[in-house]
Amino acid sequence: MSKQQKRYLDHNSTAPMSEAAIAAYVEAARSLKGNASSLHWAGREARRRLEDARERIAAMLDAEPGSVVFTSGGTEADNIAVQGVLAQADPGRVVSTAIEHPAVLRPLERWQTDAMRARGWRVDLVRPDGSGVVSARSMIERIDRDTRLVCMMLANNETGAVQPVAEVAAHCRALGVPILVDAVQGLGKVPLDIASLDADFVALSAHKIGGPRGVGALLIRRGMRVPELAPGGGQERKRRSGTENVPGIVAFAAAMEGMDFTSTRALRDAFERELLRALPDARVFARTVERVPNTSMFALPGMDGETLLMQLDLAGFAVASGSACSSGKRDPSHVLMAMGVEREIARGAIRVSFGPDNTRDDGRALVAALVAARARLKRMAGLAA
């Protein structure tokens, strides 16, 4: 019996480390002996490599090197911005979208309690339309000079829908309202020019683009100050204490220099055409709007997403039923629910996210596996009845 082929189609959860990132990490881990905060020769060498990586990342984003604060990932970057801004602000309004990653929505829950509302805090979560896009107008209508923070992701991690952040950021700049852009899923997939975007905070993560896990960055616009969430040794200009993961940061820069998801658009589009040809009742979400090129989220009516996910896993496919950071939960996707998708349909959603290492054959094989899984589950349901 031939060995089952494994097909990885979950790059939005984690993209496998690129060869360039692996080589950069191994070289730095082997050659750098010191702590980047140490004053001796080994520390100075680590510091030199750290600052070189910072400058390379900043140059690729048209950002100032001093704005780049290295973190453990996108979640910490979001938390530094959200909690840092609101902890030092007078009570007021927070405007966010209802489709943000939990790394933004969960911290905002602290400002939605009865006690915080009694103090004058209000959190507005703006819903998207049925296509998965939160309109700039619906955001702008809620932003005024009493707004303390605006949060809007560049691209949704589940549907892939690109959001109109530039227009919202321009309005925030005119009013002097800080804005956090979670660009974790947009990095490497849609154009990201920090100077043109002019956001106050931009969150990034290395492992979404073929870098190492546990490394990310928060870009902080000049003049913005946030307190340390975990005070310590004062690294990163006293904005994020803790010994910097220099090999990981060097690998992050290498991954950014080689990131290229452009080829995935053709794979994604071909997969969706073949999916709808084989299973015409499949619902593909956000298909009519601009999406990151690698992402497809769909549902098969009458099919439970977790059950279908297990069937695909047994067939050798790695896909997701919504956000990987919410795995283990039986609740339907909060993104699809905010879009107005019926609960039972939302419970059946599957997310496929292609990477540069995938081929069109992977998409064809997945369609065949979906057809087989659906037929198998229908037979099982008929026997049970």
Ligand SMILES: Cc1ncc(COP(=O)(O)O)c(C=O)c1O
The other form holds:
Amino acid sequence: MSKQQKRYLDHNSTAPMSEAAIAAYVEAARSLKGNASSLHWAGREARRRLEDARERIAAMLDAEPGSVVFTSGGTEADNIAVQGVLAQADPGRVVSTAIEHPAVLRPLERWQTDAMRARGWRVDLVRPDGSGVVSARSMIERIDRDTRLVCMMLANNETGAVQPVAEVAAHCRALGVPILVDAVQGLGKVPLDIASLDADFVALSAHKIGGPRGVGALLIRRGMRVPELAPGGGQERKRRSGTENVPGIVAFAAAMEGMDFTSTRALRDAFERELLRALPDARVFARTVERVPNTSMFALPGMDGETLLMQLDLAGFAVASGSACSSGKRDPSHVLMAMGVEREIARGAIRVSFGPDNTRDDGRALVAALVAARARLKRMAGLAA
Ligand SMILES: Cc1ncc(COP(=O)(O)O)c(C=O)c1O
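Given the form predicted on its own, corresponding form predicted together with the ligand:
After this comes the whole thing, all chains and molecules, with the earlier chain placed first.
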């Protein structure tokens, strides 16, 4: 009996570490003995490698090395910006989108309580249109000089829809309103040039582009101050305490230098064509708008996403249903709900996210597995397949 082939199609949850990142990690972990804050030779060596990685990452994004603050990932980067800015602001308005990742939505909930409203805080979560894009106009309409913070993602982690962050950032800049751009899913997939984006905060994560899990960065514009979320030894120029994960950061730089999702566009587009040919009633979300090249979110009407995911898992496929970070709970995706997708359809959603390691055959095999899963589930439900 042939061994079942395992196919990994969940790169938006986490992308496997690239060979370059693994090699960089191993080399740094083996050779760097010291703490980057120590004054002796071993500390200086670690510091040199840390600063070298910072410069390489900044250069790739056209950012200033001094703006790069290393964190434990995208969640911490988002939280430092959201909680840091709002904790020191007078009551006012916060404008964000209803499709942000929980790393932004959950901290914002702290400013949405009745007590906060009574103190004068308002949090506006702007909804996308049916194609998954939050228009720049609908954001800009709500942003005025009393706005304390704007948060907008570069690309949505579920549908892949690219958001008009540059336009919104330009408006914020003109009014002097701080803006956080969560670029975690856009990094390596859509052009990201920090100098021209001109945002006050940009959140990044290494593990979505082949770097290690648990490593990320917050880019902070020169002159912006945020209090530390977890005070301690004052590392990262007093912006993020804790001993720097130098091997992880060195691997992050190596992953960034090698990141390339361009090949995934052809895989994703071919997969969607074949899916719609085999299962014409499939609903593919955000298909008409600019998306990151590797992502496809779709639903098969009448099918439950979790059940489908388990069927696909048994057949060797790793895919996600709704947001990977909230998998385990049964609520339909907040992104699809905000887009106005019917609850029953949203419950059936599956997200496939390709990586440079995938092939056309992976997409073809997935379509065949979806056809088989649907036939099986229909039989199980006592319906004619
Ligand atoms: C858009 C977005 N922001 C933030 C995060 C959180 O990043 P991390 O897993 O590095 O904490 C994710 C992870 O899925 C994400 O997709």
